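In the form predicted alone, a lone chain appears below as structure tokens.
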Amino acid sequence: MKWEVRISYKKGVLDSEGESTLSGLKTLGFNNVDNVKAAKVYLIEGNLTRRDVEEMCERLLANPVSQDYSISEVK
């Protein structure tokens, strides 16, 4: 099976990435960027179970503290 993994800060994390993203869109005159979040997106196969990727996810993908983590089955 392929799975996607999506890695992304929770709300009120500060997003260094996405911030600078912005403000580097602004300064290059793209003026109606309201926000930017970055996300690392990890894409892995296997015979895997959703519930293995999501012990990936708890165990060393995600900081549970500051990230959250989608999980979706690629086709």
Second form
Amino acid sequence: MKWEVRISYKKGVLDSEGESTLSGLKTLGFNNVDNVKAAKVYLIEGNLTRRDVEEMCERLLANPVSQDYSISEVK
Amino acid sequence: MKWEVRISYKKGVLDSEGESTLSGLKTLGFNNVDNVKAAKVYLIEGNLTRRDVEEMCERLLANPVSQDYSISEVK
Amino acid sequence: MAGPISLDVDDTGLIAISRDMQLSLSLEEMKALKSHYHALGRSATGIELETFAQTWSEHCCHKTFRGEVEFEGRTISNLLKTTIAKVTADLNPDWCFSVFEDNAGIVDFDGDTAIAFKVETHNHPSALEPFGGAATGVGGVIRDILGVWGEPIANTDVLCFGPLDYPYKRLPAGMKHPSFIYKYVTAGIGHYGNNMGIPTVNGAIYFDESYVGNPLVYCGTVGLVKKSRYKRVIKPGFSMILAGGKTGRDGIHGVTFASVDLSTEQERSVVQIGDPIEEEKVRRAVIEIRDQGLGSAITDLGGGGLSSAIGEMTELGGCGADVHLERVPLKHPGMLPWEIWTSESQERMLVCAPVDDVEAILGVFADEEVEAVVVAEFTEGESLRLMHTDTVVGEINVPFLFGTNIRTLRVATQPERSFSEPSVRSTDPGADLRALLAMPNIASKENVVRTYDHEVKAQTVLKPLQGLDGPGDAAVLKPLFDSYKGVVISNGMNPEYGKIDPYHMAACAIDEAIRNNIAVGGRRIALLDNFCWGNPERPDRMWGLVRASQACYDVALEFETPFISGKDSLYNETELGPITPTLLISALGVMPDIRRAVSMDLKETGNKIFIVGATKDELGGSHFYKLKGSLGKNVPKVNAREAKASFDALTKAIDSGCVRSCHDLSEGGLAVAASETSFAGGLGIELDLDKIPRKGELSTEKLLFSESQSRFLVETCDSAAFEKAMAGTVFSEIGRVTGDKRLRITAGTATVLNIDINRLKGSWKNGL
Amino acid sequence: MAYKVCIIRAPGTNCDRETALCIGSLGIEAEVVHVKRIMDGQTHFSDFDGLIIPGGFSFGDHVRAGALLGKILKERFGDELVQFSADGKPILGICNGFQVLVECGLLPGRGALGALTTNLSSHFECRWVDLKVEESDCIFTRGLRRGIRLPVAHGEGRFLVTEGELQEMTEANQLVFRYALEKGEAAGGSYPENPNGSVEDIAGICNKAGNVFGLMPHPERAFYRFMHPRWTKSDDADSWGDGYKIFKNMAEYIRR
Ligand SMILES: Nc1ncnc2c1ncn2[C@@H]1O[C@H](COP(=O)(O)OP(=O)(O)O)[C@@H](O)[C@H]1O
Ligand SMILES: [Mg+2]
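Next block: the form predicted together with a further copy of the same chain, after the form predicted alone:
Full complex below, order starting with the chain above.
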């Protein structure tokens, strides 16, 4: 099975990478960009249930104070 | 419009984050994980065409020599 | 190509083989191979030809520098030996421990501890993949230090980019914009050094249009060697251990024998992203092996991979070897023997050891979780046998591989160019000064410097930014816990002068590297040369190379500063043309007691300011002229004999304790140096141009902005002591440190400029 | 009896040597121990009188800075470390070590949560900062009153906690260092004085008992005066730097 885990900043936590990418794009002349958010994705393969992957997120991949996670199966 | 850009390492280019996440998960007892790949996602909002976003990838976000990118529209 | 390749063909056939296999071997070289194999009575194998191509490449054997050059009606044979290495041979200092031999130059330091220093370039990969290219550049030079059993303690980096505001429209298709390259090169350097815990303590960033599409990335590493543990012994029966990262299809130049299918083609990436954590583990293991007294020789794997590393080991040992390629741990299954043999995968080292040491060495690697295997055994005789499982895939005669010396002949012709002095005036010297401070080459590099860890290891005594973030002249390290002895690292580079005259450019680069070192208290200086040049097959480029090398000999000899190592990177040309010839001189000094180190920031109101050295009408290639859109003609020239006397005197002054700050005069001349020392100290300064020692008549702007060499601005708390130390040299008291925060320059009673130092600092900080 | 401190390291840890030299020069034996040796059971935390988690990039700082080492310590040795701390033995986490302590739950405190996330500048930064020393029970900062200066060098030092926990920490005097203006008051989030955007300018915190201390700045890079960026201005190159006292306190506390 193949799972995709996406880790993003919690609402209220400033996404500094998104912000600096935004300003970088503007410097390059992309003036129509309004907003950029950055996130991290892990593609995880193995004989794993959704519950396993949830546990991975809770135990390692996401920090509950600063990050949200979402899981989806990749077909 | 909202676009999602995903940047991942090209095949054959070392993905050290994926590798060490894999071994970290194993150390924590997730023995069924076979493979982990890491990627980065940018969610970009603005009055932008797909061509604009492609240009962003080529000029700033991705390095075509070592990274692949894919673009999709988020509805 | 699995099958044998017959070299029994005519010249056209030989050229075709070299071309089709991308061997880059000349017809003469192919003919030498032809007769060699004819005598052997057999065909060559692919892996054998690959080995010759690697070993005889420009990269590995420096064809241009070691070949012959027709120059001004005579033939120079071996430029390296007759200029750069000759300085060292002529001086023959007893403190040089190993020069031009091993992976790095090594000089004495303190008792059993010696210092190794090497600078490399990684230009082409950085043009393609700036982050990975720069990172692997850092990783590669660190391995050069490990490759002399050295413990890396500091990195330097000197970077050259196209202008950051270069118009996108003018970029040829596929070429990356200088700002992209700048961003990712600096990120790659920081990434590797920071992760490995090696401080990046010194460097420079330089901009010029000729670097668009061809950036220069110089990476240097300094390390500590224990002389009693420096071993290079190789004997038949000894084993060779390959340790570190797995071997993959990365960086294999010689593309293709049999046609490759698409999937493998994708795996064979031209660029690599280094893994500093892997190298950090390798570093720990290598140092542990050294300290336990295990192993008999070591080398890194760089260009040419195993083929170069093992080849050189057999040559050093005067023996042969049996190599078992199937034992090499692979990233990509199914790699062909020649791919394994020539792969340039990162983070790998080769350790040689007598059989009795092997278990223990493998154990040390295992402790650090580094994969290590015995890949080869040295044998009696002179045959390098390459095996895959039980098949012999190649057999090479070592003396032939290294002894075949086909001299490359180059022609050097002086290009016809003429230069003239512009008539530019400075109607508003204050405005010109602020504009100069904001020029990218002069402006603060703080935004980059702070992304590098320059403090890790807690040995950095003088840091890249000094006082209130002023630009330091040199870095000082205190690498030993129980000694106050210091290592001093500095650089010099002046591509702008080379546009007028490569000889004086080289002379100035040497002077600058040395005077930066002297400024903080360094002495007993050793030099490294690093040439980045265009295509040496073009006579005009070659002429510049010869002239620059000659200057290296003349000037370094006079300064009594031996070269201990160096490197060249030629063929730096793109469709936009060649790069401006660029010579980086790196200087390695020592000082007996770091507590005497002098930083460049002003210290105390009331102290007197002296200028050391004479100011001349030398603004050719200056930044003032550049600001005004001219190049000029009167390039700065070095009088090394006078300079040496004054440098020695300054060292005496520093040791006497009367020097409170010292800053060298370089781009932008006196006005820029005075601004920097002043805003770095947060104190004002008052100078009188009339008091400057000079040669000839000089207008105000020339006094302010001339880039004459061998000059310093010195703050002293004891004028009498300073004057005594400097007696017999050219120097003069020209002003004092003031309590207000203003830079005030007068010519006698007339005010030339009077500016708030924070405004100057503002221009300087926001230039990039 | 010789006292011994464990300096734990993982692949990518790179400040272990200089940190060991600091504590080692104060008469405490400093042993650098690979975490693998603890996992193999060759060495035990309980053999030591103190623990230091030094700076660096443990496991490449992949996933999050300090996360992998933090979770390994938490899941494999959580009980042991909780006991270690309950026994009153000192634990010091410097930079990456602070990140590890937060990820493994030893800081802010048992069960409570914090995060050290990407700097607001979004990049690694090396600079000296002024620190305000807060009133606390932290055993490492005893006797430190006036502001001090230490270097930081990190890319992920922005400390975050939930509102409620921040209040609890404040009330329990767990805030130890705050980034400050040169004059001494807290930086109020202003850059670069607060180099990473930490809430409340937090640069270092301790547990309630005061024997577990994590900080982003590097005291081992300020052990001697000649490490200070402006030491050349005065003539006391030989004297101690502002980081000395932290190790001195640790040593004295161990010998108490
Ligand atoms: N242009 C040069 N100037 C001075 N020394 C050089 C130059 N090129 C090579 N050398 C010397 O030759 C030795 C071998 O160099 P090189 O082949 O570059 O080694 P490596 O491949 O390990 O970097 C080095 O010690 C270096 O000092
Ligand atoms: Mg080498």
